[in-house]
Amino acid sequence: MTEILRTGASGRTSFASLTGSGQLVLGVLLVALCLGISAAAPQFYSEANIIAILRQCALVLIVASGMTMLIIAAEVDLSVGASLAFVGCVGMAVLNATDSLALGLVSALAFAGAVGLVNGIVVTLLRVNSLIGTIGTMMMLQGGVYLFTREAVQNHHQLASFTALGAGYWGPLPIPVIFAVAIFALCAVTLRFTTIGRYLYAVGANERAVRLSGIRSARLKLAAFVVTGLCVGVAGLILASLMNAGQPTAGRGFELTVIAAVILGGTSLTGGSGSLFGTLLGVLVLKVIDNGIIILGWNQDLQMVVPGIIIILASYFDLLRSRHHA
């Protein structure tokens, strides 16, 4: 056990003397880009602007935590997008029935808790490879969402607590950047100073000694899948409460744009690798670059083109790395 600790640790202290260059160069790039955007376009630093990036990012920055914990392990979901629409509809169903918050927060945490548990058991126990597992769970949501709304919008009534979620603020500082920086600090907290956090490098750099050494890897894996699930649960609620609707084709591309800033950062998609500030770098790039699009006045089709361009350079990088590596 305690060389499986060793192999963990050993993983992040190599990975990180590989990836600090990146890093470096993924914080000169966020700078240059937000010098380029603002000498074009001043009103970039307004402080309504700021507080929509943040916003943005907050959305992205709390999925793509928990991804960040999954692809370590050497998986990935790529339903995230499909459930973050399905969780707003039932949410704001929960809510039109019941005009209670909790009990809409809690079914919307549930259903999400339990997308993360089907996935890890259909990936642990069926065996079935995460990639093609969690696409057919991302095929049965994007069906199942229209079933479930009869195809309409879920619109609610203004209740100021849950408009709150997304739209208000403690003090100056909106309150989904309060959730995202929580998830995100207890999540590299996890990574960086627990046992969990070596064990799931461990298993994403060498399942098979991991196994060997007694540890049950699969129950890891199965964790980090509901984990993640729990983060599009969060996430979810404060989209619908932005939007004040529970739309079924609100996560449209989204799982894209999580994926494109964990690969980004610099998160090996083999596993056993990555780093959660890396994450918030690529979260960072990539929605300096969607505003960019948008306050440069420019074809806003190209917020989907940006992330499959960055998922092919990054995982081309990826594979440099571990050629490096070997």
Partner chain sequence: MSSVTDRALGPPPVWRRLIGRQETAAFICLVALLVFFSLTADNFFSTRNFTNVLGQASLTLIAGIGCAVVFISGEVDISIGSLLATVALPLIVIMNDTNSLLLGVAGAMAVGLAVGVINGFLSAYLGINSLIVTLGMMFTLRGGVYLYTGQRAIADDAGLDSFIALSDGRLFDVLPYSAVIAIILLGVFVYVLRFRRFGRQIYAVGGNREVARLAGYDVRRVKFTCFVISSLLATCSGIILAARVGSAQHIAGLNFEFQVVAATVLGGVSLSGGIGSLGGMTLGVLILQFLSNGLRGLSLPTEWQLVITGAIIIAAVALDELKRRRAHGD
Contents of the next structure:
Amino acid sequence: MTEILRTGASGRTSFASLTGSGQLVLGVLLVALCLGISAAAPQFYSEANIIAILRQCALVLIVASGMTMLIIAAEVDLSVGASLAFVGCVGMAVLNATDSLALGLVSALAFAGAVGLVNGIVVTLLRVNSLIGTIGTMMMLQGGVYLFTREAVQNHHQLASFTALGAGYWGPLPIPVIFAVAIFALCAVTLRFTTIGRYLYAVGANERAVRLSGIRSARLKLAAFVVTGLCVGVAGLILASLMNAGQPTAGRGFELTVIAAVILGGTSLTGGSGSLFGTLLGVLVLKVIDNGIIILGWNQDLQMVVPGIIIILASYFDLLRSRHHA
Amino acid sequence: MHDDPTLFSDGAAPAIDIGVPALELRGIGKRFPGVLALENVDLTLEPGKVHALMGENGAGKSTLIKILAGVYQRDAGTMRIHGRDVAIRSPRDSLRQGIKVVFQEIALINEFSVAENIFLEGHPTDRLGSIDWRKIRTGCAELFERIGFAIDPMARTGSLPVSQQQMVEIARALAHQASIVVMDEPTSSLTPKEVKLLFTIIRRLTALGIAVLYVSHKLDEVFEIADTVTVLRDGRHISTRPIGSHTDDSLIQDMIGRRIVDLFPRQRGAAGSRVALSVRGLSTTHKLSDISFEARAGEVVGFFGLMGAGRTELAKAIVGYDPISAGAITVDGRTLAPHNTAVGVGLGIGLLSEDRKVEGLMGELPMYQNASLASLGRFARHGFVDAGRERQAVQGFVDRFRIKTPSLTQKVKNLSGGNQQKVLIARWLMRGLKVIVVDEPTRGIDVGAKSEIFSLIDELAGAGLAVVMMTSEMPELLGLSDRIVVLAEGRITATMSRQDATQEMILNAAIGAKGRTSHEFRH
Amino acid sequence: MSSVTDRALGPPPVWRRLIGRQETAAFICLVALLVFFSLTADNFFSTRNFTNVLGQASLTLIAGIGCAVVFISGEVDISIGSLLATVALPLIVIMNDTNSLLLGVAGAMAVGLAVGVINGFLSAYLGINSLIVTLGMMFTLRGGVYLYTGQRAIADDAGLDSFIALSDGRLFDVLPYSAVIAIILLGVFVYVLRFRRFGRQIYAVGGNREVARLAGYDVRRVKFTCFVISSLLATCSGIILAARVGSAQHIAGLNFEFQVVAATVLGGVSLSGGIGSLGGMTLGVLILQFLSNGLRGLSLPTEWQLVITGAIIIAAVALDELKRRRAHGD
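Alt. form predicted together with the partner chain, vs. the form predicted on its own above:
Below, the chain from earlier opens the complete complex, with every other chain and molecule after it.
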């Protein structure tokens, strides 16, 4: 018996060091990247560039906050990229039609939330594997957005408040960053301190045990899908504001960047473990790499290759980590 | 295109030498995290003989079989086949050594035809390597005819009733040219007629000089078919004797090893009179039909049944986890409707599942979160968890149950089986139940920890809970229950009070229709 | 209870066995579609249109064989769309350099093989979820193509007759060569899945991994080989596509993987492995191809096809899941 306890105890320390070291490695990597890029290209540290990076991070982080919750609950949403484009078009079209910022925002958020709800229903009620089910909704959204509009929906009224959504500042900080920080904080607090957060981890760790404990796991997952959808809504509006139009082609590959960031941040695809802080680090690392590619004058198409490779590597490390403790 | 002749049995035709044992195991040991499954086990199989391997659940029979099949690897000991030392590292090695294991859980591909499953280890091919389907069909038909077996070779295997699938599984042992055939509880789902057929098949195998290892815990069958009996208990070798030198009592004595009464000193008083759980006419689409019983506060109702009798199905249906097709469940006078666990737990009925890993534990999460899962809402204010109060409450249970853990944040998967079970019991006690359904509460738990779990269950009933216990272990049943209900094939076949119950009565009721024929065998 | 006794009496009659199968439903669906478009769309019901559709369908059919094989083994491969664009690069570049179709095809095959080996190694041997592996591969390959081409098409300057024949040549002036290739490959793999031990091992591994292992099969090697097959077949599709567009295009095969997956699932090949047939997959491909052909005939936007395909994927998997739950009784 003592022997069992001893191995158990050592297992714990090594796990703590591993997760801890995972985020530490990520932090060190981030610092190294920043130093390396700025050594090669001093303009990396210009105010304009840092703000550009933060803005880029904001979009990803907003969606990644919801996605982290979803992946912790052992589900995933691949439709976020397609939804991002559609949301922008819908928001812009309503804005054009009504000349009302409030209506535009509400309709875009409602649309995005509805997409999340549909994803949630497909996964919980129809019991379709979320990877496949959300590929299905992704295709429907991709086709649907072209049926909705052939070309970009231009911003007709040029409402200042709408432009501010993407391009505005609050003090020294871009407004998208404020949104990202707020959503990040909200999700982080939910995951860390509330019953809902604890149940999300529990569902991801063992859904049957959660059901047997009298907790309605399907509703919980449904909520996580809707929250992710709403996050996409916010990000889609900001993107439309930044591009001053609703672009049906926007957001291609966005889902992969988001998932790569989450997995890179140490959240396990098998569910039940992970943290939003890790996701934040993951987003920063990916976006600094992206920015480095541009600033060093490398081919921008590398931006597509990098998350592809990182997602495979990160899931391999995730697998190693779980095997190590099996 | 990707043929690999080594996959198939042709090379392993039995080379039978009567003087040399077919299989010799010496000092076999196997350890799992938290449990020593086998320790220093010896076993010798002679060609042309039936060797029975007996023991209670958890005695180590299945582990031994899985080592033979190449599913597990032994940690210690030697293995000789026909006098040669062998290493079995994979199922393929096992097959190549001429071992064929007939598993209790049916190892057939559901989507394949019966005939194809018979030849799964090696489809017969023509000169060009194309599969000869005609040979598969006729080969299977001939085999079935030879052993008097009426199943359509072309039927889809998954569409057959379980008993026929089991027979297909057994017939595979004949098609495969094995020199050692291992059968793990082969009769657990067979009809009496099929059992008779099985014994004919076994005699045919031994006549060919094949060594048969017959794993069972049914006395009747073993006396009928075996030449020698080896008994395991708690992972250790207890005895190996010719069947002729055994009596029912001596075998049971070897299997159980101690007098049941001494093991679990009952602490609690008599059961109350308030009905805590009432089940009326419960049926499910696939297994259970017309189950009715009551459990009173402070009472332990023990359900006994053999494999496949419907114990786990009943446990899951009562708590609202699995759907029911008819019947009503009432907890403390309130009906469980709609039929789901959220309502069930709300009414105060919960399940301690037989499969801790799959249905109980959240292995990756800290131990205290596992304990508080069902009662998290109690530690929350406006949705925020008061971690201090939560941990304090869990610490209380750690002390009270003597849960051995280095800290509250230890991952629960790193605890031993007994301590994990205590965590899960604590989960329900923190929630405050009126009825707890426990399914095989000591499965996979060390002997030492077993009695602790027993006294916990005793304590639960003593505290006024109604306990519904599903078990396949006789000592557990007799030691803990106030009342005993026996299940067979999804129905209740007997109900008796503990005082009136004898092992024989219980077993007879559990064997049900099958038992009557196996008695015919004996007379 | 009655159903159990029915089963005990013997196998169900042939018609009932057929009714239970998704292939039957797919077949009825295809016939209904043909009748509907013949009545409503212009120039739909003609030999010319049908052989055209067959030619168009050949890409999906060839890659669909690989997709079905991987599905049956219990895995997924969604990197094939990007692979289509990737293999066109060595093909066109080598042909432009050497004026040899054979060398070009060899180069394409080598790249396809490498991708299949990587997919198979990561999924089957390292045990990473195959959807993630091939999703990552999908983006890596596509990004690689963008990088190499600078998002501009590389034209086929060699203009070899044999290469051009792949796109517009017809056997006996009727059947496009691409369709002929598809039919031959289909025949080969129908034979493999039915008459080779390896084919049966694929079904067994996908049907029940543990049982297959107990029967002595090398589960990982079977799965690995399936990934290689899938990549090589997708390479064939990529070569035909390159011939059709006469160049290596960076956007070639975009969303192709999802069409193939949809067709395969629609044809009754189960995502959970072990169930399905190439016949069913073929029906699925034809349904989707005639659907887009007919929609064009009705002058409806072809994006409807994407929407319908997405819905079909969800519906087919949901039905599959429902059937499984019924069979297991929970």
